[in-house]
Structure formats: structure tokens, C-alpha cells
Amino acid sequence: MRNQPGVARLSNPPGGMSLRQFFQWLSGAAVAMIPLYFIIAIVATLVYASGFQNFGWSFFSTNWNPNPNDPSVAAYGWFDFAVGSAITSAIALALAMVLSLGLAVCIVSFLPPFLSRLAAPVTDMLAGIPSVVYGIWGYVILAPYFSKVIDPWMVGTLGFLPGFNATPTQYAGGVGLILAIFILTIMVVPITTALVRDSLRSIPKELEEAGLALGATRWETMRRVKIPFIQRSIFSAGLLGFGRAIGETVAVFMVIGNEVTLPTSIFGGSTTMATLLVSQMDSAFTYPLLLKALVEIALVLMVISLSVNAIGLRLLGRKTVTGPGGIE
């Protein structure tokens, strides 16, 4: 349509887009950024709810004493809970990565096709079990078994190691760090197994065929070619699994023992940052200072979880092949 005198004409947006394409792009970008909006909203809400309360260096101490009768002597040090979170998450992740690597290798390379097709979805279904079901299973079924069989055996076998010595009184109920680690391991296995399994399946077929052509066995090809090729993906799977483990709440709350103290034995009770929030939330709204402390601990937990997951996703998304060192 030709321009007519006195009639203004809309110019196209930069980049050669039509006006319609521009608005489609704008609306699509707005929808795609919705998860980011939620993250910003959650962080902003937590920062606002904390009231910018400054607890000083005592916030990083081991002194937790939310004294409602005398606020002047109250202390909100969260170091004990950070240690509980680190112990349960790190050990559970180490065990889960060993299991996940073995499961993924078997599913991809060594199981018959019909068993491989069965094992993969069954492993994935573990992620769909509600957290409270894991907690009930651990508290009702596993805790008595641990107190009568597993804990005495571990004390008798590994009691000479630091942290593995305990009296029968300490593991009488079966709940504690060791049971929480066991439950967390099972809960982390599905996500780490799925990531490692998909990474193994994405390896070019030519690499495996080249290893076999050189006379290597299937296991040697897996150990010397495939696993080194995906080593960064394995590391990223571990980071994502750690982010899953450190934020787990309900199941861990039901089996960890919930003792506000530094754990001296792997059989004793402890508390994580996530379980602290659950256990103290009923009284937090009555005492404003306690609520602000819990909000700041929640903010710390969220920053840790987001940072770990972001690093893991960043490594997982780097697909450039750099040689036998892996994926970059």
C-alpha cells in the first residue's frame, strides 16, 4: 500500500521484524521469564520479611537460644544446623552417586534390553513417591531395624573410627543421622541416575565402536572412554543431587532426631536448616524476632540451593566436546 500525503506510517521494529512478530516475541519472552519472576518474588519477600534484622556475628555461632521470656539473652546462631545439613547431604550424595553410576552403567550397557526398559522407569518412579511416605517408612519400619541390627553392627565394625562410636542409649530409638542419610540417599538416587544415564546415552556410538575395535572389552570401554567423556555431566549431576538433598525437609524431619546440638556421632540426633524451619514455625508467628531469624535462615538455604543448582545446570548445558577430558 502506497503512502498517502498526511497519513503517518508505522515503521517496523529493528531487526527486520514486523510489528506483529515483535509483539509475539515480546509476549513469548514475558511468558518464558515467569520462573525468574517467581524466584525474584520469593527472594524479595524473604528479604522484606526478615526486616533486615542484624543479629551480628552471633548469627554464625553455635548458640541457639530463642528465649521468649527474655529477648535480651536470646541467641539465633545457626551453625549447628548448617553442620547437620552438610553432613547428611554430603554423605547421602556420595552414596547416591556411587549407586547412580552403577545403575546408569548397568541400564545403558550391561542389562538385557527388556530389563533395561524396566529398570529405567522403576528408578524414575522413586522420585514420585511423596516425601512424607519416605518419612513414615523410615520412622515406623526402618528405625526399629536400624536400632536392633544396623547400628550395633556398624558400631562393632567401625567403632574405632571417629564419629562411628556410640553407646546403646544413643541409637536406642533408631532415629538419627544414619537413618536420615539412608533415606536421603534413596531420594537423591532417581535424579542423579537419570542425569548420568541420559549422558551415557548421548555419547556418540562411534566412540564405543572405536574402543571395541581396538580390542577393549565392554567394561574397559565404559571405564576408559565413556565415563571420562561424561565426567563433567557426572559432576553436574552431583551438584543437582546436592541441591535436592540439602533442601529436603519432611522425610528428614521425621527420622533425624531433631536435637539442637553439634553431632558428635553419626548415630546421634541432629537438625538441619530445613528441618529447623519446620520444627520452629508453630511458635515463630508468636515471637517476631524468632520469625525473622527463621526467615534469614530460609534465605541462606535458598541462596545455597539456587547457587548449587545453577552451577550444575550450567555444567550440564555445556555440550562442546574437548576430547577425552569430557564435555565442556
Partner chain sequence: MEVRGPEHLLELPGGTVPSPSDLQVVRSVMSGLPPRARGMVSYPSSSEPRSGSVGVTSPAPSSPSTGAPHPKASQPAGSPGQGGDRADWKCPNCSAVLPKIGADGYVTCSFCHAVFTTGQPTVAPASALSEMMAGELALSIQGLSVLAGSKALVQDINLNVASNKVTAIIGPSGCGKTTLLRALNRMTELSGLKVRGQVLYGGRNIYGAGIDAVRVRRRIGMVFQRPTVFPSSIFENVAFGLRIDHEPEDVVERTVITSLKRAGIWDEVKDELDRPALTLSGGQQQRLCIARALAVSPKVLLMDEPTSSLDPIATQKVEDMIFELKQHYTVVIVTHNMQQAARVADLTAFLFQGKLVEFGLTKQIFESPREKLTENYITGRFG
The other form holds:
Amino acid sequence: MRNQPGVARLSNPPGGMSLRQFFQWLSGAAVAMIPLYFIIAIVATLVYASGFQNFGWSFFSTNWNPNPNDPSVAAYGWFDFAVGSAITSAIALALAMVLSLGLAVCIVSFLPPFLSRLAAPVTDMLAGIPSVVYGIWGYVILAPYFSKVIDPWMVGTLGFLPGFNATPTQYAGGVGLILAIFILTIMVVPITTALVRDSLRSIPKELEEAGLALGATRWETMRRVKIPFIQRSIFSAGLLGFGRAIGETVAVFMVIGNEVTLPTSIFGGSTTMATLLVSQMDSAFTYPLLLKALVEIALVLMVISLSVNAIGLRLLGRKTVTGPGGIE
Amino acid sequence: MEVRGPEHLLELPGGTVPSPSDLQVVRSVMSGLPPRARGMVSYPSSSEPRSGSVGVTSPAPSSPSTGAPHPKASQPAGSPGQGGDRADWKCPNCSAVLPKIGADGYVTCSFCHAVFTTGQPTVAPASALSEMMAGELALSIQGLSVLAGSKALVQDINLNVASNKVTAIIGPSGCGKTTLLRALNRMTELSGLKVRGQVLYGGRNIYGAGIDAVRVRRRIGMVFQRPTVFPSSIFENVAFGLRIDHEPEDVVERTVITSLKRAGIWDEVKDELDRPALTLSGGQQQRLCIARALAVSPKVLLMDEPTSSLDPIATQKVEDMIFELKQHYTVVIVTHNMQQAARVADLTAFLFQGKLVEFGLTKQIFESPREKLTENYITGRFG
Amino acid sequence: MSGSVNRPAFAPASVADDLSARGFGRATRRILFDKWIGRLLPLLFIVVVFPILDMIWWIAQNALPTMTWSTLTTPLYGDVGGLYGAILGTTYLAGLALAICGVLGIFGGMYTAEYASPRTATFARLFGNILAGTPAIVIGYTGYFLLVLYTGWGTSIAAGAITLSVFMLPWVFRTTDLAFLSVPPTLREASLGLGATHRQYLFRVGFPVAFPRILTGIFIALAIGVGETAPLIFTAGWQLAPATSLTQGTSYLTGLIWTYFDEPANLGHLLALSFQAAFILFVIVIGLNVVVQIIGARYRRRLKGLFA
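Complement to the form predicted alone: the form predicted in complex with its partner chain:
Everything in the complex follows now, all chains and molecules, and the chain you saw is the first one.
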């Protein structure tokens, strides 16, 4: 992909084909490249819709003042939301990676075969549950529990750490960063687990047996032979999980509290870039500049997910990734 | 083909200085490569000076130039099968129950190596085989069956493995030789196979209660068909087994060097121990794997067709090395290459359809097999 | 007699070897550590199993007591009524989207696996996977501008379904591609070797063998289409009355939850409806996933039987 991506560059038709063959090839390649057209269409539409509005450097500031009485002081700095996105995705991803490494290791090496066969579909199924179902579960059922039990407990035990201190009014609703992180974590775990698990399974069996035949235990074989063998895949699983986490909108919107400020603690409400796109769309109809700002934020989100996914997939170096339902 | 001298052996801790006659043996094996023709097999002369005269049951070798079937061992008088058709043979010496094969001649008890005729249960006088087995035993396989579900891959094997000897297991593909080998250090567990019977190591059943597979595998190492180097440096590959044991650095270093020397690869890699092991050639990788197995100081080394993916020159190096390994280790080698078995093994077991058909001195198995099946296999009628 | 044979005798050195996991040696510690890892790691499954069970439990508890047959058959008017309009809307949206992405995805996947040059195939797969990772909300925005505003359709089932199909496409594409790749090459060589043309092979041999897996892709896409919200928020509109034409907006199950999840308590009926919608979604999605697993397991067994 050193050059501009485009069908003609991707695969040159072999020389000496007739015009008819060439067009056949072209139409076939055209079918194969439909995802690419969609990606191009998405980027082009967003670029066009943004009207090439230049917000200057204030676009990167923390100053978000989209619909003031005096339009001249309107400001569209999305730094706060970038922070919200970064905190939720990064922490959720870190937790998810630890969990999914453990789960994948357990499924591949430590569970008896019949449980291992059962465990994989169950984790995959978790990836298939609609995000809106996670959202309503988080908002209606978990949020009160968090505000009454989890949040006070965490403030009590971890309150001395920066970012973990809050007054009861600040977590009264239960919604906030911590709940969003929790929901995001269990949403990302199945995806990263499946990726790590498949990488572990793709390791040649001979290598594992070699480790065991040397008198290593299952854990030592895992730790010193298999994990080093799939380092790259683990990293790319992290990237792909990050792409999912940062783009997740609906479930996060329902539990994050949607406060348009920098959060003071991990219990406070916040907004991510993705949830901003939803929460501000209503007012955007009356403020054309706000709409353009949102479109540009959407573009930023698109670029982030595009590059993260592209790097992750190239590192993974496999034909496919596992998705909900455990298709490989 | 360069044959390495014995010089480097002198500096091995615990390594015995080879006697001149041993050196002679190494050389003669190397120079006397067998002819390629089927049925024309030459043998290492190793067994001869040790086991003395060939026992009474061994006939003269057949003429290698004809390639014709070997003449049968002296046919016993008396009609076979008198002891009832249904029952298995029972060894008159040790009472082991043997599968009913070899109805028309001598039967070798694969457990105690007594030879008896099927008609009259009389024990033959001391054979070359029993002399070869006179030393210590490394392993004793007793009534071993390996089951995949209800299907027996390996059935009721009785076999002893003599210490500091090379025992080859031959047989057509799919006969269960690899399965049998993997059962010897409990690798069968990994593929969910069930094991019946016993494998005695040091007098104790490795499948017994309270015995841990991890420890068994430390004592009974294994080398696989294809080289399986880990994606790390040469040094770290060999050090693997020591690192997991948290051995001190100087011990690790010393052992790695010794192991590399014993595996005969030291001279080739001594200047680049930090090189990624995957950059080595196939033959070097395989010898590295053998060195890695040696580094955890096993007593027995199981080799599953260790040269099947190697070219002839690399194969020769590995065979050369196996020959030297005998001094410190007991080697059990599975091979589909009969000439290889003839070259490296002192003792040979022939497996067919999961059953042990015949076990004996390599020379005897190849020159004068007692069983028709063995003979057919050796002469290339099947397999 | 017995003088001539040797009873088994073991090397004295080896007698000292302890093969058990007793004592306090290094090896014992290693083995015990491994055992405890093996016991503790499965506890992580609580993290996976607990949310599912908790979700099922609470959603069922909030949904089922007030759920009757009429919930499924009456449309919603204001704050009374049932889920009929939403179920119908979801059916339209997911069905239409599936039709679109099914055709494109199956042909695309087939071409990628069977005809494309390795380079084209690599890039097609890469872009397919990138599209699968694109945030749904971004696709929703694009759909809003391109289909709702620029075409002048307004928020409508058509706009929603097309937007949704973009999100579903990679799954069909990818599974079809893999389905054809997983057809054993021996089968392909055999049929081509018997003089079949590539097209004959593809439709007589390849497609029937690959079909179960393609079906799993379609089911997964369907599950995603039924469960997705973000691409529809700005494209499918919102209309409580059951839709009668593709140019109308519609209500749909995920949208219903999205709209009413934070309704105040005095509109408890709407919250209950949200839970009922969530319950139905749950059942559909889990059901489709189970079907996919069953098909997948059967397919693997069949392939095994064919080539073992």
C-alpha cells in the first residue's frame, strides 16, 4: 500500500489478456473490492460533509462551547472527548487483555477437552450480544449497584490514588467512566480472547510437545514457548480490541453520563468522541458549524480506527479475524 | 564424510574415554555404508565384539548378492500348534503370555528373552540376545496397550530396553511404532490416548499413582520427526530445560556446552551461540533439538524418526552422533528406514499392526528373522 | 534352565530418581505451581459467564412478567401498546440489509477465494476486515449524509437498510471467502482433474461443500443486523405506526431500547417494553449464535468424515 489504493494498482491484470477478459477481470476484482469502495465512500462523504471547515488550532483545545448565544465565541475543541475516549478505551483494553490472555491460555492449555470445546462458543456468544442490551443492563441494573456498592467501596479503598477520589454526589447516578470501562471491558474481552485463542491454537503442535517433552509443565511451555511465539499476534489483538473499544458508541453512551467536561475522577461522567457524535447530533441541526465539527470528529474517529485496524491486521498476518459467533 | 575423532569426548564430565576398539567401530560403521538394494543390508559390527559368538539360533547370513528371501532359521521338528489353537503362548521361563504368532518355529519371549519352540516348551541355551540383554534395563514395557477410544493402536507389548544400547523399533507405517514410543514418556496423554499396562523405569511404573509426567519426561527425553527449535537463540534453545529449573548461570553454561558437544554440533555453532536458532539448517536444527533434550540429562532418549526430514549427509551426522550417545544414554529410535536401523541399532523390534512380532539382535532380525512377517517386511514385500 | 535367561534388572542409578510430585524440591514446586495455575485460571470464566447469566436473569425478570402475546402483536401508540411495529421494522431493516449484503458479500467472497490473484485477495481481505472494524456510528453518519440528505430520501427504511448492510457486509464476505478456502484442495483438484470447468467445479462441488459455512456467515450478519443500533439512529428515522413502505421511517427493537431506556419511572410501561425488546433481541441473537455453532460443528464433522 505504498501507492494510492485503487483497484488497478492492487492487482495488475496479467499481460496478454483480451479486452473481454480484462473487463471480466475488472468486474470480478470490483466485486472483491466492495469493502474498499465502502471505506472510500465513507471517508469521501465525511470529507465532503465537513465542508472543509477549518477550525484552526482551537479544534484541538479543551474549549467546547457549541451553541452559545453569541455565535462569535462558539468553540469546538474536542480535546475533552479525546481524553474520555482514551481513558475508557485504554483502561478497558488493558483489563481486557489481561483477562483474555488468561482466558485464552486456560481454554487452550488447562481446560479438559470437553470444557474447552464448550468455553469457546460461550465467549464468542458474548461478542454477539447487541451493544444496546449491554447498555440497558448497565444503565438500569448495574448503575444503581455501582452507585451504592462499588463506587463507595473503591473510593474507600483506593481513594488515596489520584483519580479515585470522589464525593458521593459525584457518583450518585452510578453512571460514569468506571461503569463505561466495566461495560467496555466485558464487550472487548470476547474479541481479544478469540484472537489470542486462535493464535495460540495456530502454534504448531510439535512446538508445544517439544516443550513438554523437555519436562516443562503446561504453564512453563505456555510462558516460555507459546506466548513468545505469538507476541505479535497478541499485540495486534490489542490493537484490534482498541479499535473496537474506541468506536463503541451505544453501550458507552448509555452508561458514561455524558458530561461535556474533563472528568475529575474515574467515577465522574464523561463523553467519548463516539458518544459525542450521538449526543450532540440533535442540536447540530440548528448549528451548522457544530454539525461540521461533529463530522470532522467522526473523520478523526474513522482515521484512528482505520489505522489501528490496518496496523493490527497487517501484524496479525492472517486471512481473517474471529468475530461474534466464533467464525474464524 | 568426515568422522570426528574422539578428542572432544575426553573433556566431557562423566564421559568415558572411548577405547580404541570403540573408535574402530565408529569408523567401520561410517566407512561401511550399506548398499541401497532391497534386502541387501549390512550391519554395524558393533554387536559382534560385545556379544561374542552368535547364538545357536542364528543361521548364517544369506547371500547379499541374490536379494532372495532369507532361508528360515533351522526349522523345528514336530508339528506346530499342538498346545491348542485358542490359547496364547506361555513362556515356560517367566510365564509371560505371548501373542500367538510364530506358530512354525521358535518363539522368543519378548519379556525374558527365553527362546522356546512352540511344540515343546524347552528353553534354548544362552543366546546372543540374552547376553546383550544381560546388563541393566533402562525400561521394561509390560503388557502395554494404547487405546484411542476402543481401538487399540498398540496392543499388549512386552519389551525390555537395555541400558546404553540403541533399540530400534521398525515396522510399516501405521503400525503404532510412534504411538508406542510416545507412550514411553507419557506423551500419549497429550492426544487423549488411554494407556493400559506398565512401563517400568527404575523399577517403577511411570503410569503408576503419584508419578508425575513432568518428572518422567525429564528422565525420558524425546526428539521428534521434524526439528522443533524454539524461536530464540541457539544458546537459549539448549538452555530451555535448565532455565525452567532456575539453574544457576554457570551450570547452564557448562551444561549447554556439554550438550552441544555431545550432540556433535558444537564445532559448527560455538562462535555464534546468540544466533537465532531458526537460521540453522535442518540437520543442524535437529541436532540442536537433540542437544536440547540432552541438556536436561535424561537417562533414556526417545527418537521418533529423527532423520526423516533430513538429507543424507545430515542423516549421517545424526546417526554418527547416536552411536556416540550410547555411552551415556539409552536410545530408543523409531525409524521406517530399515538400513538406518541396521546401521545404528544394537537391538531391533519389529511391530506390525500394533503388535510386537519379533524382537532380537539387529543382526539376527535382518539376517535370519524367525517370523515370516518380519522376513517379508525386511525383504521389502510390503511396507 | 534359568541360568541362561536374564530377569529384568534396572540400573541402580535410576532407582534414585524420584518420579513423583512429592517432597520440597524444585521440580515439585514447579509441578504444584502448574497445578494451581490450572485450578485458578478457570475462575476467570466468572468474568465471562457472570455477565451473561446476570443479563439473562435481570432482563428476563424485567421483561417476562408483563409480557403477553399481545405485546408482540400490538403496535405502540404514544406510551401504550406493544412491540409489533418495532418487530416489523427490525424485520424489514435486517431483511433488506441482508438481501443487499448477502448478494454483494457472497459474490465478493467467492471471487476473492476462487478467482482473485493472491495480491487482490490479500487486499480484499484486509479491507473487508477494516470495514468490519469501522465504528458503527461513523457508518451511521455517512448513511445520514449520503442517503438521507444528499439523495433526498429522508430518514427511511431504505436508507437504514442500506447503511446497515454496509456494516453487515464484511461478515458475509469474510465467511464466504473462508468457506471456499476451506474446501479441501483435493476435492478441487479431483473435479478439475476429471475435466470439469472451473465454473462447474464452483457450482457443483465447491458451493455445496462451502454452503453450510456461508450460511453461518449469513446468520452472523443477521444477528449483527438485528442487534445494531448506531447505523440506524440517524438513518431509519422513528415512526411508531407499523411501516407500510420503504420510504417511511420505522421503529425497531434496538431503537426502542435506545429511545426509552432512560424514561422516567412514571412511564414504566415503556421501560418494561425496552426490557421486552432486549429480551427478544437476546433470544434472537443467542439463537442465531447457537445455530451457527451447530452448523459449524456439523460442517467440521462432515469434512472430517469426507477426508479422514
